[in-house]
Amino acid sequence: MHRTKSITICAIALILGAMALPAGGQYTPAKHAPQATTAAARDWWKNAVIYEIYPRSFQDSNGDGIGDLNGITQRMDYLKELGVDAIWLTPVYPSPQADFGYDISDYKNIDPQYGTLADFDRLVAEAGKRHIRIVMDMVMNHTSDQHKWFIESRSSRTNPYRDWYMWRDGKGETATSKGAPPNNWQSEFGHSAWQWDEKTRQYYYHKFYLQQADLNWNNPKVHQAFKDIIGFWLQRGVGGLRFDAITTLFEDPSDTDENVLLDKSGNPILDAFGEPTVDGLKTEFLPGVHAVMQEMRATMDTFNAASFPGTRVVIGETYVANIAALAEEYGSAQRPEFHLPMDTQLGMLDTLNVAQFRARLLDAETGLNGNTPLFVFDNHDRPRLDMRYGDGVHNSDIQRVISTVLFASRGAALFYYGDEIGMKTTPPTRKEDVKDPVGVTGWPKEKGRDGERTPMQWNASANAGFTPAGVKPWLPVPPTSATVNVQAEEADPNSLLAWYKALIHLKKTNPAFADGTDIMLDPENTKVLSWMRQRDGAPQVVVAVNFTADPQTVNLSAREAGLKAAHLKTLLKSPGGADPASTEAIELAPFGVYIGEVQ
């Protein structure tokens, strides 16, 4: 989603090629479950490569400095060559853009700055020709304060939409005073989560920005409204939905204060605005979320996509505390929830620590009840990989390390546009240049998220091929685009882009990579992370990744390493790396990677 304290990534569901509805059409669920599909169509998501696109920043097709749907369509051949199975679009619905699309004012249309419903239909069709699914963002926690539901809700206390949102009296309110907010609940972006409305003289609740009013999920009409919205997009041919901020749907009905977090001395821990930080236990992870996702999953599972059979995968933005909590997000066989709740346990460590990486991979292999993990290291809310993992010297090599863990582990993989060429975090240097409201309100301590949302770097031209020369892009194109761009890297067989393509190809074509299990090797090594992919009837594949700036040599045939001595056939290695004769001596350059097939 769009969170800074406990960022969330929400959920995805996938389907292709269904006939489009007219704008405003109503969804009628299928009377029966979908017809049986082939195993490939049913299980495609288990080894999927999903690519997140921030539409404003990917490709501008009409010269207004803002990326759009037709721009994405223009780049579809690039995405096919890269090897992606699905594209997740951050919100493209009509929006006042207080939070760049996560404040939705109409769930059944396209914002004019991104195009039209016809443009969207063309995008879905062109993606489908290349066997790429389009994934929409579904924001169910809140709407824009400009949505017709909220406009009605705030019009009077007796309006039929009043109880679609969270309205409360203030503490100590009188005829002449609004009183204090109902409790100490905080917005994810700082300050109270309660906003006073003078017209009806009550506070409304907003977990995020004050322009993002929280819906009341105790109201059955809200449930039905979103089932109708989901059906609208499924019938339009989307590959699915990413459910945003899903853990925040419900609040404690007692409306009591949350606990204030204390430091070791017993003093309140202050946030960036100098206010006490609270634990969030009354506004997140409440049990009702599971029932809602079971309901939405059932809605999607009953949609009969006769024109393109296959699973509409449901992915959840699930920042949870531990692997046991993540396992619960899948639901049960009788009451399924997410196909792929996002595993942020691994990707958001923000430090290259072999023991921690090994433990998280082992958790995903053994702690999810056999379900498929979805790994993610990067998104539109976090600084890019260079800032979080890089050392300023070996950044490209470190990104090979990260991408190897992402694509060579069992499960689905999600990555962010520009990662494949090594785009760098480029935050604004002046407050007047900040676009992200997080930076506007938090400057200079908090610079916001503009730095990870800069335009895609296609070539070395003035605007990097994102928008025509002479047009001012919505965010500045980083100076690194002179050398870090698609065109330059496509011409270099040792580039990061070439690495991504080769690694993704290996993930899709090697049998052990496609659906083999993960087995950790050399478990006491603190400098090199090694594991084996194993599938019955297919050659084993070993992966060794150096997490240090020093050369390393590993022996995966030692008794404690867990593998018998064997010859190796190199499948992929870092540029300039050696081809080992066997598993007994694998030499790795600084932050080097080796992948080999056991002979």
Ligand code: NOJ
The other form holds:
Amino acid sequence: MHRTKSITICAIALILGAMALPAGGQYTPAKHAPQATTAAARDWWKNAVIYEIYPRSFQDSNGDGIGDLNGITQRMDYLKELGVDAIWLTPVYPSPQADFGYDISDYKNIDPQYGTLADFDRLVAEAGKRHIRIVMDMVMNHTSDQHKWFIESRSSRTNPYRDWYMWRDGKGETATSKGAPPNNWQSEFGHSAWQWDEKTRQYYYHKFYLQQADLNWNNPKVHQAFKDIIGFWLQRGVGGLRFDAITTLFEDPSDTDENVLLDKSGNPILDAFGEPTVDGLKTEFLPGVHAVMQEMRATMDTFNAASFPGTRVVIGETYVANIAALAEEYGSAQRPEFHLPMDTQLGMLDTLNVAQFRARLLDAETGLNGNTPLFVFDNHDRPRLDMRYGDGVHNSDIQRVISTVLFASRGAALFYYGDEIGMKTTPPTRKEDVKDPVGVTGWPKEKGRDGERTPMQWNASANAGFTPAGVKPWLPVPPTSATVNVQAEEADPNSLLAWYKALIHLKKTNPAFADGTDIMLDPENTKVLSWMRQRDGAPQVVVAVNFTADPQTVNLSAREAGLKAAHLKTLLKSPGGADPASTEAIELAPFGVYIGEVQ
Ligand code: NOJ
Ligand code: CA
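Next block, the form predicted together with this ligand, ref. the form predicted alone:
Every component of the complex follows; first up is the chain already shown.
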């Protein structure tokens, strides 16, 4: 990996960095971005461990109850010790915070709540000193209604920015009536996706909240504006971008209704907001997205210096229907798109089912044309792992199961702050406490996403070390912080945090774990998921994971699947686990995990 550090390399790298730009490019290399040899810099993302931070909730440094960039910088040694290669920050740009940053009003600055551009540069520098890259969120589907482009756009029908957004007449509109919305397209956040704007007497389209107006990606000026924004951040030394809501960039030009889903009696199925559920095919997955991503990837590739600071990774929020659709998100060798489109096929299964896990891992191994999967089980939009996979009794053990699948499979791994200590989903209990627009609109059926965005639990003090005692944090600190916190888990060798660190260490130091192929073992077993990591010239490694609350014994016969020998050297096992004498009798405690090298 990229571990070399010397003044000479830095100087060469600065020159190469500048040379890698197209003529006229004004590359100002970040002083402390990660350094690397060429090959390692190019491939760092292929087995990267990426940590998602929701900046509002990670660490408050100035006592206003809101997490900020300087807070993240203060915690950089913790992240280094955890072993992360990159941090994905959800949006920190200026924003009215209607959707907590996903409504951006200025793409080239930092929201004062989170700090300044100087704070951002310091964050990149401090991360870089520890070989950690910063990945920014890139929201191209929509802007805030307070963005200057939209303010211009809504000011008159002839404004030059009018066609940067999607304006339509109402159905049956007259001089005195706005008519009905142009069609039945629905917002992800509830109700019609069309908002009437009295000033110019037309509707604008918003796939998400009404303060998040959709951009018109048929307008070349929008493309140019984003290429410019991307250059701005890459020049500041960011290690990559995560493209938000990418499947919704385009809409069907016919403007016709979506199909409504019907129940067995032929009645519309109502969604959490009481509206007919639609299939979304007129507003999602339209093919034009591929050309846009090819364009953005090509732009980003021009910033890839031969060495320092290496490949700028292109990550995608790609909730797609199946593995074939995911494979398309990588693009082709001639026209690449994402390096790492998120594989939500596996991680969002939301059920601990061995056969389904095995099938999805196999899909990723065989269905992505040799591309690298990015596994992810958790993020700021979904209830945390306890709610989706836990049984209420063995939650920590179940998280060992999930994290083993995440880190012990071939590919890059993305996880969410607080997973490593087993933070629990803590949804609001009263409507008046809800902050997320989804919960405000959907209460009580849809409580929104506050429950998975509560402050990071650093210690057992009041406010858990997130913000000083006596300050009101923007979301309440869960009572579980008394026992579930970093400080307590750092002191306990059997903690979940210790497990995460050990697994990540293995991913980085064991050659088969780094990029060995995944080969499924014992493929009919419905209680234990077992696989082997295999790489030429390195010892094979077997992984066995008990998906049940009962003890299990597995026999990974040396004959099957090319397993070369029967003796095992333990690399890692869950607390209380046994060291098996051979691959033929691996004993696993309830939800137990065993990882051993074949000798
Ligand atoms: C996906 C983001 O992850 C989510 O938090 C946000 O609300 C929507 N995109 C809209 O930007
Ligand atoms: Ca703060």
